[in-house]
Each structure stands twice: as C-alpha cells, then as structure tokens.
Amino acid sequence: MVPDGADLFWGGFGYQRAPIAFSHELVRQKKRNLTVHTCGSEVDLEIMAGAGVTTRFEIAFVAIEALGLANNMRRRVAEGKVEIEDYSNLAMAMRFLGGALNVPFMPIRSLMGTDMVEKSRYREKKVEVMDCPFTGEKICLVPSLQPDFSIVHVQRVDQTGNAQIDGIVGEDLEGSRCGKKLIVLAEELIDEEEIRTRPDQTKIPAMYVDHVVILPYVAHPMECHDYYDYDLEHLQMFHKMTRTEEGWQEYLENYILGVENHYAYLELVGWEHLHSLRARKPWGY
C-alpha cells in the first residue's frame, strides 16, 4: 500500500518496538525514494538506507546503540545517495504533535542558541525565529509533519483496531495521529473484552487505525517490552557485517531478499533461538 515516493512516520524508539518486519517487506517489494521521519531508530533505518528504499531522513539520531555507528547510513550519505536533515529529539516530537493537532508549526525554546537556527541542509526553512505576539520574546518554530503513512508497532490489537502499548511509548502517540493513514503492526490479536479490562493501555484507539498486520517478532533483532528481548548475537553479527558493503550485501541476500516473507525469516533465525528471547515476568525482557 506504500507507493514509491511516500512520506512515512516511523515508530518505535531505539531498541524498543522497531517495525523491522515492515522495513524488510519494503525492501522485498523494491520500494524507492521514501522519506522517513522519526526520532531515533537503528537497524530498521540501516536496512532501508542500505537497500536504497529510503533516500531522505528527517531524524534526531541513528546508530546501533552500545555497538557502534550506523555503517550503512554513513556510507550512503558519503556516496550522496541519502539526505539527512537532523533535528533534536524534542523538535521531532513537537513536529509530530503539530501534525496531530493539524497546525502548521510548533513553538520550541530548546533550539535557541544552536546552529540549527542558521543551518539547514535540504529544507528551505528548517527553523524560524519570531517575536512572540504576546510577550515579545524570541521563540523558535519548527514545521509540523503530516506524512502519507504512520507505521507503528504495538504489543496487542483487537478486532476493531484498538491498539495497546506496554513500556516505552516514545513519540508513537503523536506519530500515530499525524499521518494521513495509520498502519499498525501487532504481536497478537486479542478480544475486545480483554481490551476493556485494561483501557489505560489502549494508547491508540481504533478511530485512528486504517490497517492492521498481525505478526510475531515484528521487531527482531530488536525488542518488544513484555514479549521478547533484543537478540544481541544477531545484532553483533549485523553490525559486524555492515562494516563493509560486501558484508551488508551478504546479509541482505541471506536474511531479507533470500526469504519469501517474515515467517521464512523467522524460520531462518530459528524458533528455538527466538523462544529463548521470550520475556520473563515480571521484568518484561
């Protein structure tokens, strides 16, 4: 459903609830010229940059935390194949909130005094400074975002689309509401009665949801709180292989292009290994 050239809000934060399975499928379907807006993702952005799916990112950071820098992203930027417009985490969150509120911009103080006010790589106007009409003080404005699609990974969803998130939420509340269409990826489908027993966990009501995909281990090799931990062995392998273009192409062929779908990927990783990552109560990992 995502056409070439589309703009995407990309959910998750760091290791938590990254929509890895969605990035794999974008690669298999040979999507091109996508723009991704997110605060901070890791392996999923590396996959989309490395495979040529996404050519523009508006982000706060990208890395493989605790392991090192984002090798694919660095190569593609150096090659001139990827554009990156960087903001702070708060600035990106405010841009998503502005889109969700359907206003054209949002005020923010924390960029004052930074070179982001003067420097913009690819946007004609990245940050605007104005006099507050009420106080006369200087204030920054950042442009709101309303991308074509929001892609959000959640733990559970019911038959009508009510989606529940455990643990870190990041910017997924604002992000789920700022896109023109919302695609939710969920680890499991549950009954509406179960949703009603924990209404406080329904972070995304059905009224915002356009499409739902049910898949286990959506975030592998990243983590999903209360469902499974991150796969350190796989992450170390991924980061080591992406140090070279040849290594990345080998990973791409073996784990993404070389399998038919997400279930075939999970078969390749191995169910026994995946089950060893299952979260232990009450720790959630």
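Throughout, rigid core stands for the largest set of C-alpha atoms superposing within 1.5 Å between the two forms. Here the structure is a predicted model, which means the values were calculated and not measured. Residue numbers count along the first chain shown, from 1. First, how it differs from the form predicted in complex with another copy of the chain.
The rigid-core alignment places the CA of residue 200 2 Å or more apart between the two forms.
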The other form holds:
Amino acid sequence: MVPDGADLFWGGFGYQRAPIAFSHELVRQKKRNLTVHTCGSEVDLEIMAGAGVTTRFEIAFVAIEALGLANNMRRRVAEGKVEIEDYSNLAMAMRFLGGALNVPFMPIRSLMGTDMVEKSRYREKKVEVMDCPFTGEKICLVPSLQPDFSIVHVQRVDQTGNAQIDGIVGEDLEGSRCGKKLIVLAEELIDEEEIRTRPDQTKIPAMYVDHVVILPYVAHPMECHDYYDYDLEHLQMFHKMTRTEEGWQEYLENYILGVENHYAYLELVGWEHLHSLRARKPWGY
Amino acid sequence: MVPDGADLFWGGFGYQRAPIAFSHELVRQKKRNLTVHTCGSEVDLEIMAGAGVTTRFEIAFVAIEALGLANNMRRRVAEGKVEIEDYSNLAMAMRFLGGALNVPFMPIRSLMGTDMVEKSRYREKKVEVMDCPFTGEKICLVPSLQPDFSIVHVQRVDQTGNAQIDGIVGEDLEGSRCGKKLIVLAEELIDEEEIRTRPDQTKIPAMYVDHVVILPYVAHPMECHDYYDYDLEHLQMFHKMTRTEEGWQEYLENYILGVENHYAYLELVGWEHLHSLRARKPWGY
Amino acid sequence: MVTYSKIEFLAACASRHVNDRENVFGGTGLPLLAALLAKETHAANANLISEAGFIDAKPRNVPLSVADSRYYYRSSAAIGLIETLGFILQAGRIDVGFLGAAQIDEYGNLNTTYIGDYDSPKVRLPGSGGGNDIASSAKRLIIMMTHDKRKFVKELDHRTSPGHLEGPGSREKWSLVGGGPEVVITDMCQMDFDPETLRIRLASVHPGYSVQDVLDNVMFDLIVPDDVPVTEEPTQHQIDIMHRLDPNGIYLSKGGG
Amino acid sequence: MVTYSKIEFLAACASRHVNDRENVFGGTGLPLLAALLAKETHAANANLISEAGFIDAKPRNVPLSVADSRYYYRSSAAIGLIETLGFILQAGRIDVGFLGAAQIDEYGNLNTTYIGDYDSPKVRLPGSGGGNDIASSAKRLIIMMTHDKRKFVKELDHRTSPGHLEGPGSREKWSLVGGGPEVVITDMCQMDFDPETLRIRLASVHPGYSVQDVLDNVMFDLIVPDDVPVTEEPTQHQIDIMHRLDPNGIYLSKGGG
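Would you mind generating the form predicted in complex with another copy of the chain now that we have the form predicted alone?
Up next: the whole complex, starting with the chain shown before.
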C-alpha cells in the first residue's frame, strides 16, 4: 500500500503505542527510500533505519530513552545511508498541527539562536525566522507537513474507522489529521454502537481514516496503555544486539525477515510471555 | 474579582455551556467597560451588551440562532454604545489557540478577499495578510489573544481545579489556556480521586485554574450537556422581551438586578421547572 | 397534487444539492432540515457535521443551535471548533456548506454583518460566525435567501464572506481552499453561476413565479439563459419525512427562509 | 557517616533545585529520580510533568520513557505534546526543566545531536527531543552531565539547545521565553552562571574533588570565586527514599549521569 519513496507521519511517542508491527511489515515488503516524520520514536525507527527502509527522517529524537542510544541510527548516519533533518519535539508537533490545519507554517518560540535554525540537510528552507508584524518580536516559522500517509496505532476502532485512544495522545491527534491517507492500526475492533454512545471519546473520526488494520500487540516490545506493558527483557535484548551490525542482522533475520507475518512474530515471542505483559487495572500497564 | 476595563475570554458555544450566571453577576456588580472575546455567544452577550457591562466585543457571531437576531446588541450598536471587532469563528478559535501557545499570531486561510480584512473598529492591526515564505501563497495572520481572564463553564471540577467537560468542547480548551487568569464555573464538585482514576478525561488541568465556582444551572436558560436542556419557554420570553428597550429593562430588573444572587434567580425561575429540564440518558439533553 | 408550504418547498429543493457520502455542514434552520431530509432520502451516508464539533450526526430531534446537545447522541465524534473549522473545513474536507445572507452581489459575495455604513451601521446582523470560513473553504457553497430586491444588490454594504469575489481568478489570488458558491436558492428561483464570468445566472424558477418576477427583484444584471425550467416540486414522501423530522414544527411552521 | 553511590549523590544534589509548588519537567533517568525525591522530601506539591502529556504525575514505579504508562495512573491529566510543550512550556508555565548533554560551552549552550562535523558526523546522538524547547522556554534550566574534559568545550560541534547564547542580551534578541541555564551539576561539582557575563562559574565541588580537578576537566576558562564550598551530601533519609522509589535499581544501579 505504501509505495517506495513515500513520506509518512509516524505515530506513537516514546515507548507508547509505537506501530512496531507496521515497521516490520515495511521491512518484509522491502520498501525503500521512505521518509519518516515523527517527534520521538525509538525501536521502530531503529528497525526502519537499520533495514534500509527509511533513508530520510525529520525527527526530534531517536534513542531508547532510559536504555541508551539508538545504535542502528548511529551506524547508518555515520555510513551516510541515513539523513536526519533535525527539529525539536514542539517544532515537529506544530508542523503536524499546521499540516492538519492546512496552513503552510506554524509559529514557535523554540529553535532560535541555535544550529537548529542554521543547519539543514536537504530542505531548501528548514525554518524561517521573521519579525512579528504585530509585536515586532522574532518568531520562528516551521513548515507544515502533509505526508503521503499517516500511520497511527490506537487501542480501539469500529468497523467504519472511528478510533479511541486511552492515556496520552502524544502528537497523534495532529498526526492522524495531517497525512493525505491515514492507516489506523488497532488492538481491538469494537462495535459502532459503542462509539456512538460516547462520541466525545472518539479521538479520530472515521472520516479521516482510509485503512484499518486490527492486530494484537502491534507495539511489542513497546507498550500500549490499558492493553500491555513494554517487554523489558526483549527491549534490552534488542538494544544489546543492535550494538553491532552482526547482532542487528541476526535480530532482523530472526524476528522480522524470518517470520511470515505479525502472528508468526507473536508466536516466536511466545503467547504465554505476551500474556504476562497484559496491563493490570487500574494502572494501565 | 474582574476589574472595570478588563478583557475576557468568554466560554461556551451557541446554546452550550454558556456562563450566564457569571454575566448576571457582572451586571449586579455594575462592572463597566469590559471587552469580551468569544466565537459565538448569545444570551450572555445580549445581557452584557444590554446592561452596559461590555462595550467592546471581538466576536464572530451574535444572535439567538434559530430564534432570531440579537436585539440588545443591535440597539447598542446603533446607539454607538458597543463596538464590535468582527472576525470569523475559525479566526477567533485560532486567536485563542495562539494565545494559549504564547505565540503572537496564527495563520488562517479565511477572511481574505473580504471586508473582514479591510475594515476594523479600534484595533490598529486587525489582521495581516502576508506572502508565505515557504509556498508563496497568500496567508492571513490573526493576532493571538491573552485576555486578563478566561471564563469557562464546565460540568465537573475537583477541589484543586481539575475540570471535566462532557460533549463538545467548542473553543474552550484553547480559551481556558489563553487567559492570564482562569475562572472555572462548574455544575458539580467531584473528588480528586475521581479525576486521578481517569486522567485522560481531564479537559482543564488544575495548574491553569485560578478560581473555581460551584453552582447549579450556570447556563440557564441555555443548556449544559448531560446536566440540563435549554429552557425554550424562557428563551423565547427573553428574545421577545428584548425586542424593545422597555421589555429588556423589565427582564433586567426582574431576573438579574432584582435578585440577590444566582440561587435567588433559580428560585424565581422555579426549582420544579428547572428539574423538568434535567437531561435524560443517554441523550444528554 | 402535492400541497406544500414555502419552507417545505425550499428544504426539498436544497436537499437535492446534497449527494450521498458527502461531508456537509448542517448548521441550523432550513439547511439542517435539508441535510436531514437528504439523509432520509437519496443521501443516507451523507456525513452531517456541525461546526461546534459534532461529526456524523444523526439527531433524533432537530437542533436549535449548532452546539445543541441534540446533535450529540449517536454522532460518531463530538470535539470542537479547531477540529471542524480547521482540520476538516480548512483542510478542504467539506463538500457542501450552506449559508444564508442579508445581501448578495452578482458574484455571490455575501453580507451577514451590517446594513448601512460600516462606521455608523443602521442594523447589526449576526456577523460571520463560521460563514466566512465556510465560504472560503467548502468545495461547494449553497446559499439560501428570501427573495427581496434589497437583498440582491449591486454593491454590498459589507462583504462578510467571499463568493467569487471580483470574478475569474480572484479566489485563486487569495489561495482560497474552496470552490465558491454553486447555487443560490430563494423563494422565487434557483440561480447558479456562469462558468465564464462567475456571475449569477438564473437556473430555474419556482412554480408560480416568472422570469420577470425574478428580474424585478434583483438590483444587478442577472444572466438569463434561453431556457429556464421550472423548479422541481417536493414529493409527498419528502413532505412526510420533514414532518416526521420536525413533528413540533420548530422549523416547518416558521415564516421565512 | 552516610554512604552513597555517585548516582545517589547526584540525584540528591539535583533534587535540592526543585522547590515546592513548582512546575517541573521530569523526563526520565536522574532528573526524574531527583524530581520524585524532591516530592518525597521538601517539595511535596511540586507538579511533575512529562512532555508526552502527563500532568501532576505521581508514578508508583519509575518510568523508563516520558510516555511510559507508569506516569498515567494518579496523574491529574494525560493529554499530549501540544499541551505540555505548547500551552504549558512555551507559555512560560514551567519553573524548572532538566537537561543532559554531550557537550556544553561556557555560556551553557548544549549539544545533544552530533559529535564531529555536521556534514559528516562521527556520532549521531539522540537529538533535541524536547530539549531545545525546554532550554528556550523553562524559567530555570538545570543541566546534568558526567564530567569529562571533552564535554566542557570552547566550541560546540553543534548547538542544539540555547544556554545564554553569546552572553548578555542574546536570549532577549530572540525573545526566548525562559531564563536560561541556572545550574550545571556534574559528578565533580556544581556550577552556576556569573550574573554579569552569563558565563559558567564554579559554585561548589563535591566531596573528594578539588577546584583543580574541575579546572583540569574543562576546556574553557571557568570562573572560580574566592570561596568555593563543598557540595552538601545526601542524607540517609534521602537515600532510603530513593531506594523505595527505585526498588529494582533501574536507575540507581546505572553507571553514569
């Protein structure tokens, strides 16, 4: 569905609701030259950078946070195989908001005075600092984004595409509305009746949604609020293996290319193990 | 609390969650020269314009919608006692968003080509049309708003100020965050525990809130989703009485100046009648 | 023969401009009645949106306000203005918007704000509301007005919402998202816009009115094609549905458009 | 005598910079531990915010990610990035932000993006994340770093986040909302900024280190006041609380800052 060369809004934030299963599928389908736009994603970016699926990133952050640096990304950047156009989290979130609003830019008060304004990789105009016509202050304009596809992972969706999200939304409300097409990955299918009983719980109305995929454990080894916790053991293994190219290639072969689809991946991880990660009430993890 | 000459963000939209009780109190306290910023409010604007509390409005709309024109506003404008700086609903909502984000303006694609750009009452720069530095298109910048006070009416609030809203939010999320001080009027006090059990239901976190007022039927004769329906009979009476200055003065005397406080107003309207307006499940009205 | 009121006629007429699966801004009053009627007849999957924040609404009672809770239950989402006017409308996702006006000029530009001079207006009208936004960004704009000579003017007292502005190329100059006015429906006739000049053109006259009646009631040069058909009348089926939608006659019993 | 690890020392040291009732960006790692410790000691009503969207969080387990569900339950709101980085941070509502860095210069400007030349970088680091935003807009910025000569440089390889830029008046030039860096905490010392020049100044050295140790490990001219006190040590009470907060030693057992 996603052609080579497409650009994507990539949903989830930090460890939360990362569309890992979708990154696996992009790798298995040997997509090439994708551009990924997101604030801060982690294992999914490592997978896409490592497997050569994505060659350009417009992002604010990549690392496995508390676990450490993003090894694949580090290697691919040093090799010159990946280019990163650097923005801050607020800048990226505002770029998605601007895209969703269909205006060409949004003003922010960050970036100014730093190399975030001065240096750019491939964008002709990465940002524009202007004098505010109302106050005379300096203000930084960031260009809006309307990527070809938005990829967003949610907890629940109905048959028509109305989606509910539990916990934080990160940048996914703006992100889901800024893309030309929206693909929603959901843990669970619910009946339209459930949506229409509490319309103020709908985070993404069906009118934005082009495709829906229902799969369990889309975010594994990351977490999905109210559904399952992160798999710390797997995460640590992933991070350790990616320290070397050989280790990463082994992970890639075992867990992504070597399995036919997401269910085979889950089978490999083990259902009993997955079950042990299920979220407990009222904590949500 | 609100001094003469202050400017306010005024919450609620259309018939929904209008802070009518607050407008009554402003009238009883004989406030003068207030400026009100809102998208589209109705009976509350009529009351404030009619009673001489508010002399400037930056708004998109005033009427009683299906019931007809805003008679008081019409008279006060013709008398030259009220000035209205006209924007569109999107323009006002974006001005609140810009204020909440603490940036001096927001870009929109409306207003251009019309007198909304050409004509202004008292603002030195009402809007600014510029050439987009990224795309070259024309784009309209609207100045952000950070009024002295935001007045917002919600369904529920806890002791510390965390507020929940049922149904639509209108422009109240942006509006509650754009003011220098925030006054929240709530129908019901709930325990902090209830908030902390479902943090993703909090629409206004306590950190924004400066004052909380708990009162029932704040919006009467307008509606409050899940709590009570509008009072069509009272609304029609209000609209009919405001057709003449005499009629309006009679309403003002009877229902606002002639009662000591909101409870005396409710007493006058009648608790049995108010009770008959209570919302039915699952409709919310 | 079907008997119908003026309101019923206009609502039926307007409902024909809503196609199935379109995203429609409903508002209140006649446009809402028209949109609901369309959903009950030929456009069951039209997505009825209220600018207050309701999406895919299926009200069981007719709302009096765009923010009326009657829009809530069984809608698929209830959010806010940034969503509806920004993410949906400004992003070009609205197929059909409806607007009324106190004045219209020959390019379909609208006045809903002031009658008289801006500096000392005689009458303050409701203002733009979401009108300017809808006129700027909806793909198609349907305008509904009572037909009165003083309303079809050569020069607006105030230009609140953009029609085709000064004609060909002028919406493009401001990068407006939407296509501008498509149809004007009055209690005398339907008008559309000449594709060459983007000026108002007579499209059909309602039963009981002549072309001359219309010409007598506009203050600009109306384009009149050689062949002006009579506007289709409502069916009994449509009238029955309207009465079911508005059993208390909140809108149906009203006088004007 | 209280015995403590380096991590415990640094967390206790950082926690003293959080005052009661302040709005604090917690993040993960040491800053989070410091903020949680502050809440358990002298700053019970500090409002712990995570940029992912959690407000007034009271996690019962230490989060590994700013978006970790451990931040959710018993927080008072869970929203998103526009809320935390826009409505809260950019609006000037954050009192204290914490940042780490790979390089810092004498004005407290930070590099968290590249080591080496921008055009062919040797090492890609995490990037700004919310760092540039926090450095731009938090009222006070607390910087935490491991002390290494290669990190305290005359010239950054890449300026990711603004400190005091080129000194007095330069943050004002860009209308930055926040006050800039206030304190730098390393495993050797605490530093603050000379109010006149806005250049880094030694504030206290940790037990076991000398002023000379610090001077040997910076590549710019560090301002050294006449009197440099020894940094306060953690109390047993603080250490006990940290072990209760992180019973599995997720952060406490780690090597570096």
